[in-house]
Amino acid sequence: MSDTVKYILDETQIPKHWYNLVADLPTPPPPVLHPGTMQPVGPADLEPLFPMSLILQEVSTEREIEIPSPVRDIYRQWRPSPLYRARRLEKALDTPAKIYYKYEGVSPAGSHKPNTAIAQAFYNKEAGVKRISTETGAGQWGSSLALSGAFFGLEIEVFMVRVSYNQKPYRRALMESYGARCIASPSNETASGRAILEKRPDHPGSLGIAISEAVEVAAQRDDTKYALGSVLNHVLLHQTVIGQEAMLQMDMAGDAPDVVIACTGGGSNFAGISFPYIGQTLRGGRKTRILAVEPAACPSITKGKYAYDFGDTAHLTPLTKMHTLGSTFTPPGFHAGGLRYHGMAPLVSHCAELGLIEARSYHQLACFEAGVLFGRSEGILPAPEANHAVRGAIDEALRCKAEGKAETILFNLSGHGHFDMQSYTDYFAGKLTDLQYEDNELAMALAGLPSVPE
């Protein structure tokens, strides 16, 4: 058998709780400050953005917290989700490595997104929102959200980085394809975005600005909160049932990994497919070695600093301790649009200083390189986003291959390409570069930092 393996749970293998880190870990992450007090928030603080079940998920430490039932019922449609091992690429390398990958493309918005944004669609319905904001950049997000509210009768809205809502029409048909109504970013329907774009009437928009526009209206409506696609904690909470499926397919394959590798922007698919592991290991289990790859035109833990910060452009944000470029920080325009963001999740930040975790950057071009060997050898073209874990793996099949040993890799495929070709038809073209920010930029970015009383 010399083929690529499908490894497929029964749909009653589907996780019945999400995984929650904090549990098992050995000092807590650090809490999240008010920006006027200084002090941690406690959960009346976010009531305006967020359903209290979902606030008492952000700061639960209860090691399970179980999915309701509706929310299984639709993870059946995509879950579980296939893990296969990658013959033909094991092949194409030449490497005595087993690969194997996690394929989270097969949700209908293409990505591990949906595993999160079905589940808080459920929970602001369940609490009676009629409306959801929330802001998207390469589409991922804003698509798997407008998936959810059509399942669940919300209305969504998606306040999209203007840039992408001019070059990327084709996500933003699929999120009208949903129903939900899709504002370019910065808008005129906020102060925030009004403010920007009387300095700059063709302000091309930012993700930090986005989030800051979509935490506006949330705030000020008592009909809409407010929805995250990555970064919080119950947001990495919800992507857990991906290392847990993969747990169990690793042993059906009879196997075990050596190494899991996941790309990370804000760290969902990365904390997704990783936690449970860690946690494993945490336990006193099996010890597994954990690699973060970020672009390295924007790489958070490879070259930010640990330090207290705001989510969002314009501080509507509380501020949570994190690897930051600065929320000022603007990233090159590389293609991996899911990866652009100034933060890592907390707690994937607290982990990599409690040495849990490894990190390495990558430049976009040997991203696309990665891509096209992996599709032309595994059939699914990646997303930018995954080429990064794509490379990551490869170069380990390789590393494995010149040190002679067959050690075991596991990575998460977070989601297909099929709406990024452009950045594809653009690498073929010879047009891609290897983009670098300003290091001065970082500097002023990192020098701006809000200063927090120890």
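Can you return the structure of this protein in the form predicted on its own rather than the form predicted in complex with a further copy of the same chain?
Only a single chain is listed, so you will not see partners or other molecules.
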């Protein structure tokens, strides 16, 4: 049908393997370093935090890693996710561009995060782990790991960034409904949390702080491991089911994207849709522009430094080379809580350094404006994080209009905004502003980057 709106794959077409971009990169990514020795970390260094199966995926150079059957069986609950042609949005913009979006909000938790949460819970359960500690910003990752804990019978403890904890009570309620425990971070339950609260009792929190608390809890108990919802290689790997499905669906549409767009905070949904396309280009296939869209109030790719840094504020993690604003940087409390992370995934950062991707940043008012237009055109109200991708897609479509080009745009709509309605209420009431970070705070955070010998 020439006017098809959605493209649906059969359950049998759920990918059987995750795709590992490392296998196709022209140069390997820099190694992860131990902060004490400045030498590359080995599996033993990571074993207190992760099961060995995930550690092996973290360092793998194989192009394909098989998805276990129990994971694929649970994926069937919402995968394959639909691909939509945004025909009403195209009409509203009066653009010659064709706009498609891959919709990950159909998962039980409402975002792309269960793609890795289910996998991580499976491997932890297989390793005999009883309890997982984690952090969450907007709550999408915490909700997803809580869901996975319910499926696999694991105890889940979530440190939620305090500003999001206060902004998004229904995300907390969803986590608790799935059986998880949710704690506002920084908290009095950890040494790292108490140290921060002593200096600033009203601290809004950050993902870097919440990671410190979750890592500290995991390191203290033998039956507990840590899980991360973005940034690490194995997390990005698990998300590549998105892009693999999108490729099949674009084939169904008889089309192929000229540009692929996603929002970026830690990098997981961006990698999920873009890595299969980057790999296709690197293997000599069709060349696709890849655009990462990040918040102007936390712009790690566009304003950060490409350097070795800690992944957390208390410096409990190894050193990874990434675009970073500095591990002590606290972003202002804008509503896209899932994008309030000081660093970008090392693999995404490496792609940026190799010139394989582009990046741009937007303030939140422009993103909410785009999300409202999208919701009124397509009927789906995006999460504040996903609004950044919507803004990027709309601007690309308007560029096509100005240039008279009929390009094909594909973006990842990483989640719905049904648990983020307070942010929309604030937007319509005129209470949202374009928050700015303090230049001197950024300068101080970057000045404090660890010294790593070349």
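If you superpose the two forms and keep the largest set of C-alpha atoms that fall within 1.5 Å, you have the rigid core. None of these values were measured; they are calculated from a predicted model. Residue numbers count along the first chain shown, from 1.
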query: Threshold 2 Å Cα movement between these two forms for Q167, core superposed; finding: yes
query: Threshold 2 Å Cα movement between these two forms for R194, core superposed; finding: yes
